[in-house]
Structures are given as structure tokens and as C-alpha cells.
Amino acid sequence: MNFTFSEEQDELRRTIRRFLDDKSPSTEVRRLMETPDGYDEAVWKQMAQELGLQALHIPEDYGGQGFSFVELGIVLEEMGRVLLCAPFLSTVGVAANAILNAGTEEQKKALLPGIASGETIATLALGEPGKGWTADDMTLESKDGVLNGTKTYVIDGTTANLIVVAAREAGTTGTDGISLYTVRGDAEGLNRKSLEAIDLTRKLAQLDFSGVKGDLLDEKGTAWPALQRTLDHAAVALAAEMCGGAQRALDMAVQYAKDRVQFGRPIGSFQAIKHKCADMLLEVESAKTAMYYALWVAAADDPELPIVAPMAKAYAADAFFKAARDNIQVHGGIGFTWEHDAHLYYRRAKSDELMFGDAPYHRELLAQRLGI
């Protein structure tokens, strides 16, 4: 069994550094964020058309590229190393792996070429005001079809012309009677709103459903394991995300430390700073060993997913927190202001540890999959 990582998968991180060092400075990060839309259209087209990165892992029968959920791993971490700007997690880490667990061959075939042209954005619609993230705080209803209720928190759920949306039938309890509808951004009786968010780098969004007409993927009632597994893959997703972050943080210390001159010295020479610096970089490689292993089983399709995919997420989580927070303290007093970059990794780390749940809810979700 080999964990290095190929030529191939070396040169495809290489080229992805590449244009997004040219693509997502910092001071189109900022610009971007400013914007309704939050991402650049023309940079999202030269995603898919000149990289084919929406394609990457989509199989190439539904108009993919073919390869598998390392390489989308490498691509989404080098996207967390800049803040990238664009609905990439959403609509491929998230919304195409949804359609890809519950579709029909037939809804497969309809609904994934547009994701891997880069002609479709997608999303998940999952959570709910107040709620979490097991079956019985999925109460969105759908009766026939029809649905209504409210969905919070869904990332780019204000640009995506697809959305992927959690249901349950009307009249039924727990794991039974959990649908999977698809809606069009444009369905009549959707409303959408932006929400303030505290990573101002990624969008999101509070859908409410009034009379909206969706389509079943597969089968009524049936899509729970389907939904469980989607949420597995999204936060193995999100770990790679995570840990391109927590790298460039601690990168950002470690150069920091290096550089800053106190009493005629580098403050990397003192204790309290390399200590720290040096507990960083135990937690970044803990969370990239943890999550680089967890791509490995996505991949490979094995049955552990459900055990290493909450443990990645809870890994990557802890660790980018805390390498973001370490890298204020570095930094000192310019750390805080706004001027500096720190503050969008702590912004980015402190919303991405919540997503889908948070360490401790990952925690949970582990020792109740090992029966504990």
C-alpha cells in the first residue's frame, strides 16, 4: 500500500499552485468578497474550460474527466491555501457527489455534464434554522412533490442555478421518508436570501420553499444512506479545504518569525514563538495525515468512509483553527487589523468548523459509528 503521491497528482498541484497564484491574491480575494456574487465568472470558466477542474472527478460517463476523489482532494486544497473565491465546494464537492450517491443512471446523465462544463453551479440545501444534522431535523416537507419549509446556511444558495434540496415526506418519521429533490435557482415560489456570514469569503444563503415544485432523485423516502454518504464525502471535502488553510497559516507564522527582528534577533529564536510555531506544524501534519488517508478510502470506495470521514473533518477542523488563531498571535497587534490577511483565515477557519458539524458533533458521530 503506497501513500505518496504520484508524479501525475504532483504536477496536477503544481499547476493548480500556478493559476491560482495568479488568480486569487489576496487583493482579489478581498475584491471578490465584496461582491453579491462572490466569485469571477471568467475565472470560473477558465476553471472548467483550460483545467477541467469541475470535471475532475466525475466519472466519464456523465461527461467527466474520470479521476478520483485524491485528486479532487489535491485541487481543493490547494483552493483553501488561497481563499479561492468560487462555488467549487459546493458544487462539485458537495452537490455533484449527491447526485452521483442518489441519482438514476438517467438523472446522472442529465444532471452532471453541466456540472463538469462548468455551465451549472450547484449546491446542497440541508440545514435548517435551529437545527442539526441527523434525520429528525430534517423537516422541510415535501407532500407530492411540493415543497415547503426553509433551508439556512447553504453555501452559494443565492448563485447556484441547481439546487439539491433535503426533504421529508409528509407524514413520516426518522430515517424513513428522507427525499433528495433537485430545484432550479428559478422555480417559482423559491426565495432567496444573502445572509451575513463570518467568512466573508464564502457565500451564504436562507431558501424558502413556498409551493415549489421539485424532482425526486431515485426513489421517495429512500435517499437517508444516500444523504449520510454524501455528507461523508463533503466533509472529507472540506478537511482538504481546511488543511490548504491551516498549511498556509502556519506558512505565514513560520516566514513571520523569521523576519520579524526584536531586540536584535528574529523572534522565531524565542522560546514561547518556536514552541509555538512547532505545535502548529504538529497539528497541520496530524490533520493532513488524517485527511490524506481519508481521500485514499473515498476513492477507493472502501467501507471505513463512515468511520475516517468524521474523524478527517474533526482533525482538519481543530487544527485550522487553531494554526489560524496561532497565526494572529504571531503577528502581534498587525495580526488583529483588518489590513492583514491573518484575519480572513481565522474568518474562513472559524465558519469551515461549523460546517456540517462541528468537531465535537464529528466526535459524536465517530464513536456512534463504532458503536460506543
The other form holds:
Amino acid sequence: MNFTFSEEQDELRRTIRRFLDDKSPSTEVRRLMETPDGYDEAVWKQMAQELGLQALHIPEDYGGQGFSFVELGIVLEEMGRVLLCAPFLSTVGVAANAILNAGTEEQKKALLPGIASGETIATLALGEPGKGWTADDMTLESKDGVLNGTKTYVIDGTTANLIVVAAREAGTTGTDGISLYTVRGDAEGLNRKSLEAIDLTRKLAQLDFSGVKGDLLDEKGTAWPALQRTLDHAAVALAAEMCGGAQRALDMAVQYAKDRVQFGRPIGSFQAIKHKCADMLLEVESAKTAMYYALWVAAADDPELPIVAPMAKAYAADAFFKAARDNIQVHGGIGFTWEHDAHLYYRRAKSDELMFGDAPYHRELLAQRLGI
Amino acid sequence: MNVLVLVKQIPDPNNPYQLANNRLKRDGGQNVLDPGDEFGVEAALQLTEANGGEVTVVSMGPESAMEAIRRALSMGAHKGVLISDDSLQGADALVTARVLAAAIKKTGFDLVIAGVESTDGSTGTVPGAIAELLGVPLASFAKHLEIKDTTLHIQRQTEKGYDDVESPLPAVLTVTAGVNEPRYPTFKGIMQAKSKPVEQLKVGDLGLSADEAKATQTVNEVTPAPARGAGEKFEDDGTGAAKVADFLKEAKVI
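What's the form predicted together with its partner chain like, now that we've got the form predicted on its own?
First the chain shown before, then all remaining chains and molecules of the complex.
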């Protein structure tokens, strides 16, 4: 395992940063967050066809480029930094991994090339109204491959044309009887409703399944281990994105602390401000360290993944929320205005905090997995 | 078709520049491939994608200029040539042109593409001098280009519009920032750039004498551009528009 980024990985980061600074400035984020689809198709296509981002960590056998989770993490971190409005986390960070983890060789060959080429927008339909993230919380029922039930907080649920659905086979309980199905976005019996989300830059949806025919991934009722692994991957991917956002919030706060002069000197020279910035730095750096380790573990397919994934998610969620909140504090009055971007990061941080389970849930998960 | 692209590594133009001995300080800070050169690389890639052939990037500069070459290689160029020699420190535009022309001749070419001018030095004289030294035509300020048979057709940007210009090959071509949208390298491209061949040359390899490689110009003094003065205020008493028009006329804007 290598604990530093290679020259090429640094160059990848610079390239992505330049691309995103060009294509996703704050004005674009604000334009797109007001649109129903919430992303720019031309930018999505350019990401796929020119930069090959959707294909980055998908193996070459399935139409991808065969690089690792580390490269994917670098890309996600940069996307989080600018709050890119695009179905990337849902498609590549979550759904592609679900198919990689749960699909048969044939299914991977059929489904992943579309994701790699940018044609398919995919997502995972997992959470249910009022439910959590454990096996017992999966109640959407499958009977002979016909799905009935409701999934909510589905990321990019209305734009996805391929939906991976976690379902429970009729008459089963616990971790037995969980299956993953794929459903086309325009499937008969599927009703998609977009939700008003606190994070305007990421679209969420509620999906009602009434008699929807699903295509089973692998074998019936055996998907729980693959789903758990997918959630660990999702936690790491989201942690990478969150760390990018947290770093940006910190950078904004530090810049403002240097620029803003009050009582004849920059406000960063006041203890109340500089200590806040120092505390943010500590949290952001720690979160990044945990997240980078998690990326390497995921890339190396190391058995430690179930331990480091919840740790990275819990730490990054706390750090991002703290950085986003304190950034507003450092900015004072202007930080509360709609025109300032601080609230966009605050909203993203709040939403990410709860996505795939909040920090206490992930710490509990960690404790259980460690056998404490 | 052999397309050569001239590229230069420059200090990141987003950072304030620093001087040392009246010359731009090139070490210590973040250096990048001159953004103006990316248009040339893109133009070359498009030409060879359409007509076949190879793109070679050529640069003169310190050893670190290899990074600029690698950047162009990561976009898809096939190979590189780097002329790096301590004796070239402080080379002026003429020496640069002589060195590059010699390297271009040595490499062989159908078309040489450069930016209109470097972002840091901005002399804009190197491509013209190279064309002269090579004895081939210069097609400059291209905002659109294509090759039909063996003739280069360009739209040459002018103050009022553009001229249609044709040139036989081989030729030297300079492209403006409007000519294309440079591609972003893929990670695969970045990985492959490392293993692409880059020929490293010294002045001696080019058959140039020490005299030819010696700068003929020195910079005696550097003065920062004067700060912009305060604007002129008109009270609008009904003649405001006319006064603005007069002002614009004086500035030769209208």
C-alpha cells in the first residue's frame, strides 16, 4: 500500500480541478440547482467522453478504464469541493459498485459499459420512509421478481434510467432474503416523485413500486453481503466528496479571515476567529487522513474495509458539518445571505451527514464490527 | 503527416510574477504549460486525427520544462523534443528561434504549430523568425484551419473580421485562443505520457555555434506597467451621451 499520491494522481487532481473550475463555478451550481434534472447534460457527456471519469474505476472487461478507488476518490473530492451538480455519486460511487459487488459476470458485462460511457445514469434505491439502513429496514417486497413498496431519499431518483433496488423476498426476515433487482427508470408501475431536499445541489426522489417487474442481480435472497459491501463503498465515496466540501469551506473561512478588516486589522488576527480556523483545520485534516486510508483500503480490496468505511464516513460527516457551520460564523453577517455560497455548503453538509446513516449510526456500526 | 507543436513552460499566470536580474523567475513557483499552447496542441491532435500522422511537441527551456511536454503528451501528442542547455539561460527571441528552427529541421516536419505569443514573454516574434529560418511560409493568427490535399487553409483573425489565407505545406502556423477548445487529458493519457519518448538535446546536438546561441539582447531595466488613472466623470446635463461618444472616438473605439 502506498500512502502518497503519485505524480500522475496529482496531475489527475489538477486536471479535474481545472475542468470543474471551468464547468462548475458557483453561478452554474446555482443555475442547475433550480432545474428539475439538476445537472448539465453537456458537462456530463464531456466528463464521460473526454475525461473518462465515469469509467475510471470500472474494470476494463466491463468497458471501464481499470483504475482504482483512489483515483475515483480524487475525482469525488474535487467534485465535492465545487458542489458539482451531477449524478456522479449515485451513478459511479454507488450504483456501479452495487453492480460490481452483486452482479454476475454476464450482468456486469451488460450493465457497466453503459455507466462507463456516460449513457446510463444509475442509482441505488435503498432507504424507506421512516426506516434506517440495516437488513431489517428493507421491507420493499419481492414476490417472484415483482416489486411492491416505497423507497425514499433516492439520489437522482427521477433522472436515473437504471435503478438498483434493495428488496426483501416475501416471507423472509433479517439478513436472509435480501435481493438486489435492477429496474429501468421508465418501468411500468414505477412512480417517481421528486422531493424537496435541504441540499439544493443534489436531487432526491421518492419511488413508489407497484407491481414493478425487476431483473434479479445474481441469486435470489443472497444479496445482503454484497449490499453491505456496496454501502461501505458508498460511505467511502461520500466521505471523499464530503472532505472536498469541508476543505473548501475551510479555505473560504481562512481567505475571509485574511481579507476582512475590522478595528484596523484582519479579523483572522482575533483569537475567536483564528482558533476557530485552527480547529476546523484539525478536523478537516483528520477527516481527510481517514478518508485517504479508506480509499487505499477499498482500492486494495483489503479485508479492513468494514472497519475503515464507517470510521471515514462518521469522521468526514462531523468535520464537514463543523467546517460548513464555522465558515458561516467566520463570515458573520454576509455568511447568512442567500448570495453567499456558505449556505450551499452548509446544506450539502447537513444532507450528507444523514445520507447512508448519520455519524452515531456509523460509530455504532464500527463498534459492532470491532466486536466491542 | 508530421505536425510539430511548440510549447513553453511558464510560471502559473494565476500567481503574481517575480523577477530576478530583470528576468522572470522560473524556479520555486508552480509552473504550467502555457495555456496559449494548449490550442496549438489541440489543433495538431485534430489534424492528425483527421489526416493521420504524428504530433511531436518541441520545447526549449530548463529541465523542468519536461513537465510541460508531459502535459502535452497526456493530451495525446505522440512524442517530445526538449532542448535544455545551461548556455541558453537568458536566451532572447532570436536565439530561441534559431534553436527551435534547428531542432525542427532535425526532427522533420510538414507543419509547425505555435501559439500567437507566449503568455509570459509576449514577444510574438518567435514563430515568424522560425518560418524565416526554415524558409517556409508563416500562416498566422488562425481562428479556423483545415488541410485540403496538401494546402493549409486558415481564417486569419484581423481587427475587423478575418482573411481567408491559403498556404502550401510545409509551413509554420500560429493559432489564436478562438481556434478550438483544448481537450482535458484522461487519467489513461496522464499515465501513458510518462512512457512516451522524449528526445533530449543540447545546443551542440543542433549544429549551432556558441555565437549563434548567445543572446544579442539584454534587458536593462524593467518598469511595471503604470497603474490605471482615475476615470473622467461627466455630469449628464443632456450632453452626456455625446461626450461619451467623443471620448470613445478619441480612443478610436468607434
